[in-house]
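Let's start with one chain on its own, the form predicted alone, as structure tokens.
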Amino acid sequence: MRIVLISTPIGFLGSGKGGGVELTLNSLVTGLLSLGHCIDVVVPKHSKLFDINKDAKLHFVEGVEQVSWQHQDYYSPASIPDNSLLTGMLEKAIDIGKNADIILNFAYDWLPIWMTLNLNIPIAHIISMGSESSVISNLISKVYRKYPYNFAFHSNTQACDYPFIKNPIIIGNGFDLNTYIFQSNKDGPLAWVGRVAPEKGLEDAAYVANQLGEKLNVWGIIQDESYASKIEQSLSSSTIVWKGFLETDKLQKELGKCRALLNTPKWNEAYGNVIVESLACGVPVIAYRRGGPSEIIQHGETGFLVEPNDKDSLLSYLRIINKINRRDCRNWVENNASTNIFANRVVKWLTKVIQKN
């Protein structure tokens, strides 16, 4: 097939502002490479694809960015800012569209969404969020009445924020293994990776450390300075280590020197990518059982799960985080989640949606 994917208006591929979407699309290209399609991506300007990706083609488009609907109220009128980056992505996906199979849309928003019912090429949404949005919510009720397959989702929790889905398509995700390095030490420090920002939590990991008198190594960008500065000044000066934003070479470098990752999010996660990008490296997650994380780690096995803000647990389970053999992680995620088991369940569904529009 010739499939034309767009990515995320909300910010360009490599800038950390996408968040998962950004690795979620890449590792998709990957394996769709190696299944043998050909592939046109939409892209911000400034977007970079990982260099293993290099038989995309890439097509530039400049804009206003979008405001991410995890920051904006539930009841929030859709709105597009003039010169929209999202509005420019649709016109060109659409013009390359005409020579292609189908549009697959990562954009989690109102308007690629509406155009299912105005296009005449098929275009299929993968849904990175569960509901976050009234108006979108409401407008995916619609769409799926008319075009059942054209949605997928990452996880089954994630679906049932949707509850008029019936049968949802399930597609997980999938990772390039080749670019995560299995360490099995067991004694280095404790990890936390995410967009710093209110959703994910991060204060509750930063007492987890802060109790056992460690430090937090934090990777990711700042997106809220005021929400990082007040967790900081409520701990011990020398408990969180801020790493900043790394591609996934240099992340999955450090983050395998760790010997346990927390995940502590506020919300439901989609999937959880960091929770797999960690297991990868042989690193064992504590996290939350909300969202996709709870059917992502096998409990006792590749690591715990703990009930939503119950940080005694987290705090409990993490003085026996040992006790999780490193590579029965890593084999979880060669059997779950490669590139290639993702990409096939993504052409099997597309395959589908072409099928039935």
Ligand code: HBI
The other form holds:
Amino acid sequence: MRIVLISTPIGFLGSGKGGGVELTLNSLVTGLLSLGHCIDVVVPKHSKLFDINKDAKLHFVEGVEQVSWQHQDYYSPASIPDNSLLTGMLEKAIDIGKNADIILNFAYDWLPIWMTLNLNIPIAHIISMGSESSVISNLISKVYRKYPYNFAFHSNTQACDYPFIKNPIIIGNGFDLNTYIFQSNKDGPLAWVGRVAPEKGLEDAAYVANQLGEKLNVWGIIQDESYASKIEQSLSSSTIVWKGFLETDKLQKELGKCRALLNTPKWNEAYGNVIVESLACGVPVIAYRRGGPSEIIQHGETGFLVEPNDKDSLLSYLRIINKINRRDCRNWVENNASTNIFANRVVKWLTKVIQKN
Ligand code: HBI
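Switching forms now, from the form predicted alone to the form predicted in complex with this ligand, please provide the structure.
Zooming out: every chain and molecule, the one shown earlier first.
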């Protein structure tokens, strides 16, 4: 198939601002290319894909970014700024789409979802978050009634945020496992990976490390400075070691040395890319039973799930984390979340969308 992808309009690919979408989009492109499909990607200027994706055709668009829905009020209206990047990306995708089989949208935004009703080219949407906006959820509900096949989600828990979706199409996620090297060392430091912002709940992981008198290695873009410094001030010692946002290759090398990843989301994490990245390196995960991570972690085999916000349970499972066989963590990813498995699920979905549109 010839597929035109629309990337997220908040930050360019490689900036870290697009959160999980950056990795998901790159992984999907890798998988689709290896299955022989022809891929065009419409991206903000300065975007770059992983080297392995050099055969994908990039189309750069300039303009004013959308404001992230994560950091807007749930009832905010959808806004389109002057010289809108999103509008430019959509126009470009529609133009290329005239000679393609389907458009695949990653933007969690009103305009591309609304265009499903108004294009004669099929446009499918990977919904990358739980419900972060009333206007977006209501629009998905309206479009879904006419185009029930055009929406896919990363996890069942995430899809539950959209209760009007009867049989949600779940595509999971996938990663290029050649870029993650398994490491067997069992007594390394503690890790936390993610955008440093309130919805990610870093404070709980920091509390646990502090209780153990240990350091907590934190990788990820510091999206909310005041949130980050507030956590630091709340801790006695300098518990947190800020490692910044690392490219996948460097991240996996350091993450693989850790004995456990703590995952403490305060929101309905749609999937949990960092969980799979950690497992791919052999690092077991202790996470809140919330969102996508609760469907990824096999309790007692690849890590442990605790009731949300229960920091003391995080602590008690951390003490027995060495019971987990690190090889089981890697095996789960190979059997459930490779780029090949992910791309095949997406191709099956897109084929159905084309048939039904
Ligand atoms: N906000 N407006 C908007 N559009 C997006 O595509 C978007 C977002 N916030 C977060 C986001 N995408 C991704 O980082 C997450 O879906 C992973």
